[in-house]
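As structure tokens, one chain now follows by itself in the form predicted alone.
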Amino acid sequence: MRGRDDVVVLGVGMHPWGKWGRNFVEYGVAAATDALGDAGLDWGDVQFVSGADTMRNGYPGYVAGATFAQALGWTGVPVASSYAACASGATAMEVARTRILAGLCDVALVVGADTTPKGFLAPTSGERPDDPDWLRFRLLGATNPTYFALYARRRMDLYGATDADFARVKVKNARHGLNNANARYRKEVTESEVLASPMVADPLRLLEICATSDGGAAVVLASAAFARRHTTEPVRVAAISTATPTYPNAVIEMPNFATDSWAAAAPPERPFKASIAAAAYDEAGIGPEDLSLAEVYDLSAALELDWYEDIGLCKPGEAERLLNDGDTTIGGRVPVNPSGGLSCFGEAVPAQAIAQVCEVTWQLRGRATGRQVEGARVGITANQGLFGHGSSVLLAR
């Protein structure tokens, strides 16, 4: 029998993001056949596709799967699709592991891909009023920079954040992603300039939050008997969370309006973005302590704060401390997003949490040209979707 940490990163593979306007079928074909190059296989050798869901992209969004095995070239391969809001990728991954460790299958594919509209994410149109999601929009005009801001001047309420150490985010994660190939936003900022971009929604400027794009990511995944015959530098998949909410969250998560009332419960020991890593932290038995970088979910520079203190990095409260100190750069005890984030990258929803596991695969091998982290052995990425979606995939050497 396998163990559960018995599954390989064989092959990963990006479509650069942009606003590039076309079919998001093409970008998840063009990250797929990179991943598959990258692992050294065929698509024929593929024994499992597991597809990332687009909900913007008509049908062939809604069965991503079949629609990447069709482009493709049918095979008779089986195909599952997952859909989790901005967690769909490690949903998607976390299918193709649990069939790999069951043993019905050596080699998995995982694909996601989105084309976005210009301007922010909203519902899809029509009338329902049944649905939270559609709700927040129709009734209170809270588009997420709206919860983005809200999360912002939570931190500044409890920590004492300030608009510079939003600023400082952005102006860390512009550097790091000045080489990537593969991000959209390549250029250097300077925290007068963060300061000095429009409003969008206080304390929140447009350089503090990230875009729509377009994009695709592809992960090869692989049994380590598989794997063992095709490459000498695996990367290892020790955990991977999906993580929901406990009851009573007291911490308000989209699309919701208010948190569960806690009257007659006490709050649980760990709010939902802090329970995602400690997850996957307890499959692996392995800690934060243990970790050479970090790949978060910063839609905005407030919010990747947050994430400091919720994968462990420090205690509540502290997160500003780390940023000032330099310790969450490259170069830095633990960097944050040395890929660029969302903030070089921006959302494209289905892709981003398997472009994160394609960050930490190049970084594990020392294959980040321009932004390598030196001895990285072990990387963690988080996200959140919609709905209590929690996501986190640890990945070591």
Second form
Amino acid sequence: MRGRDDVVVLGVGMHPWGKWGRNFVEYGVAAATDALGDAGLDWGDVQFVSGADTMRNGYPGYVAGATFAQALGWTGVPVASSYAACASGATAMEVARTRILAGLCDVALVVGADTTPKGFLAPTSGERPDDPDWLRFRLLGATNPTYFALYARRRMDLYGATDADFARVKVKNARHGLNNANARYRKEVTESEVLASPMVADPLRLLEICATSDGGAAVVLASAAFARRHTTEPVRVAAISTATPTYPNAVIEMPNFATDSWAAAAPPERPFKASIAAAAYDEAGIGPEDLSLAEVYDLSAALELDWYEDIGLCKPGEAERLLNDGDTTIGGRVPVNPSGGLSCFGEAVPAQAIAQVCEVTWQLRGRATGRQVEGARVGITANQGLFGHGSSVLLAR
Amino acid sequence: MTKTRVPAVEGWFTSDPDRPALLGQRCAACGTYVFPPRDRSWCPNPGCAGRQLDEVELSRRGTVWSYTDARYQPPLPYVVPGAEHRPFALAAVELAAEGLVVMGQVVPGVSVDDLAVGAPVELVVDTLYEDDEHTYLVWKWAPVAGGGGA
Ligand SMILES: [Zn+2]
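Okay, that's the form predicted alone, but what's the structure of the form predicted in complex with its partner chain?
Okay, now the whole complex, with that chain kicking things off.
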């Protein structure tokens, strides 16, 4: 455990999620400006910029670090740009953190932002028969919800999860996000409204699948020494996990056609999704029993239940009980997605993992107005990006 | 005019009308399997230095690992067969001998109500979509009436 030498979150900022239809750079700059203000720093103080890429906004999106640096005004600052699908934000934070830990800089700005089209996330256009993400649409008609639904159906057939359990995750998160000014959807829903929404990919319904959104998020990371001079309420980055799977990954993952084969080598004891947070716990010497809250990637309502088990809140098959006992509701033992989660935000891919860290930071500072987890001391974020990208950030005060 | 029947993807399955099969690869050294087939020769098993993957037909029968359906029309490059979208089921199917789970559409006329985790299914080749000259074929899973797995 690194303790007092941990990298510190000095500032956080977001541009509200929505369907604003403006250029992603505008959201990123707004979030960065907020985060710098929150840190009490000027743009000129930043010694490194780490951008999380967007794949849907042309070349500027592929070089996000440089794009945001140019938009804020070239200062000669070195940049990096990361792409790891939904985990891009965590990878960008890890690039910044390791640069600070290496002693190469004291202050880094991490930014991610996206402008998204309407509807299902579809692959970029053109004939690309060598790209599995293109082929799964062509050969299978398998959208993202297809894969989430496979996991949801397995929970039902293996653990006895019900439609009502999934609906109650949505009801909980809608309530959590009600007063979150950065959330796109701020409206209570009832269980029966969720269950009356159209089926998209059986057993998942429209209100149980997250939308795609525009949004931007930024964090200012600093060395412990620098942070001591600038804040009296440091939030420590106790660990960042950017784990990848261990062969053979025996769980079918988006956008793949098949799993790895376990004919010659046994699957790892911890499936990939469970290994993501485990790597963060291992690095920090902190365990799931220490958590005050968690922000997890609820691409579907049912997927949030998988995460309860994968971040170690309970054993496989026990997530529905945790939910129904109120453990994961604000006021319960370990609230999950107090921000409202993707359910209230929709997904802005490169910004989302950073937004999770913004929320946990506000919670640990006691500034999550209208959704505060009382006495929060330790929080974790977790998500998984396409093509084997794990992402988990463990924060503590 | 008869349309030419062509696979929608080259080299992933055989179209033998009686016993179609997925075409995978097997490492000559460790025996691990690969699907879909790759155009590179090294073994994906990090514990194996094998550099030869041989083409093999995969088991034609398996058991349902999980399943769902597509109620809405998927976006391009999916091509709707026929005039309008009809919901279809999809299944991820476990092949015991190969230690693989393989996705596929389920044949038309079978809904999620007809499927269950663990149910036996077998591979068929069916129409994915058509244009003026071609019928494009793909593998699909079909329930096996009262049959056992593998
Ligand atoms: Zn091998």
